[in-house]
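Shown next as structure tokens: one chain only, the form predicted alone.
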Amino acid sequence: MIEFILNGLPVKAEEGWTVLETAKFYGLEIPTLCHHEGLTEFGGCRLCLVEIGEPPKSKLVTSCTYPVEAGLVVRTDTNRVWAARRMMIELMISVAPGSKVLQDLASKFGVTRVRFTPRNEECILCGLCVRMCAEQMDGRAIGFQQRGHKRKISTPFDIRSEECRLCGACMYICPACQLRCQGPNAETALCNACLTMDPTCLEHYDELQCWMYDAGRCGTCVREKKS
């Protein structure tokens, strides 16, 4: 067993264990997008971002491939992690604003603005399709083609694969293909109808606090509702 720090306590992890695994396995929730069970780890969409190591010196990994070690320190929800997971939504909105998965995480963590002109591609390029189709349908009709601003997913020579069996398993994963409830032709980038609000202990500790126990315990969030 590898005995590490995670959100102040003292955990044990298996070996071979990363730390989303870990996590999970203490019920710590996590916000993964490109991750899913029975799929090799991908590290895209950067939403699983953890604190590891101590400030100064700290610096925020992808837990779904950062495997567990003896000693290392993590945090979960730190203010720094926060602040990366919206900017990762605010961007992936921008490429995808139709997508319900997408405008679910935007209330979750309080993303109320997008800063990014919409570009309405529908792909966030999290690899989910190419992914489930390779390993779970052994299909592997599709794949990544070309590279930075032109990256995109598609079959060979983008015609039609003889690989491809029309099982849609690429549509049932995609994130992007779960439309928002505003239908296509909505008129704003965010939707924010089931928008949380901010956890307000990040403020005062740096980090949450409600994973520890029942919300409001420590006491900010309801100092906060009194004034």
Given for the second form:
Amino acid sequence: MIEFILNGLPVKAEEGWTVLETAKFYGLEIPTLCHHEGLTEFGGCRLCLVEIGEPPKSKLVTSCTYPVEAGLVVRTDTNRVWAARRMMIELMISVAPGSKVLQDLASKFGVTRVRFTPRNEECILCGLCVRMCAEQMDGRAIGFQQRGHKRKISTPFDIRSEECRLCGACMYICPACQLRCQGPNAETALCNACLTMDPTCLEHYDELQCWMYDAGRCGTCVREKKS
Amino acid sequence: MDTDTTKIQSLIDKHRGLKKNLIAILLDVQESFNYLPPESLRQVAKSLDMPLIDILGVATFYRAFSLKPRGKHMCLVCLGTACHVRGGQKILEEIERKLGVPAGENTPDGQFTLETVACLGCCAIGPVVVVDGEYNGHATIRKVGPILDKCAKPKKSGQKRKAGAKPAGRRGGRTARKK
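Having seen the form predicted alone, could you now give me the structure of the form predicted in complex with the partner chain?
Time for the whole complex; same chain goes first.
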């Protein structure tokens, strides 16, 4: 067993666990997009960022790929972490505003503006479909091509692949290529309709006193504290 | 087509058909065909027992590989920071105008392929234009003509270019810079 500090509390983890796995084991909720049980870790969406180390020298790492080590100090809900996650959500919304998963995340984390020009694509390059096809379906029909701003996921030569069995697993697992719910402001890049609902908490509570902790917190306290 | 297949197979055998030599194999194929034909990629995938998509991922990732047929002569214009500051963009525009194709395309006669690069690592002699591996440093708009003419000799349209470009040879370029 490896002992380390998670959000100020001493925790124990099995050898080989990642920070994300340990956090899940202790009931801490860390948002993820490119992580999926049964698939190899990718570390591409940067939503599961956590802060490790002591403040002056602390750094952000992806918890899904970071293996636990003895004496590690991890904080999962600092302002820095939230700012980084908001930024990532903002960037991803600007790429794929049509995704309900992303819109929900935006409302949950209080992303109320998108400062980038919407690209209206249906892919955030999380690589879930590529790993799903290769690892679970043994298809290897799709993959990353090109690089930089041209990077895309496609079949060889953009035609129907001989390896593809049309199983649909890539579409099943995709967080981006589905219709978002039709909120009141559905025509803008950012929906935020969920934010107009009454907040469930009016005061700021400590992390462990929050009674939405297990179910996934509403995020009100962090929003309130920030503004 | 059959000769091509045996040719590609010999290139793969040269590298002992090992997965780790994929890039070397693709470079050899690229060298002998001047581009990577789709059929060659399928054959490489089959021989190396690799998914075709992985081969394509490599082939589209590196700028050294091209899936489109390339012209006889490769013309690279550097648009890195140093070359950009010294007017690389204007030189690119001039070459685009002279060849009549945008960057990344082949000329219709198949003589030239025009590409841009981010940096060639020789910023001191920027702006740089590389034609067929020959580095032309301190390029100016006036020098563009002669640089291109050097390799496009037996061409009808090339003569017109030559006549127009001669007075603005090496010397002309230099005086222009001094001004």
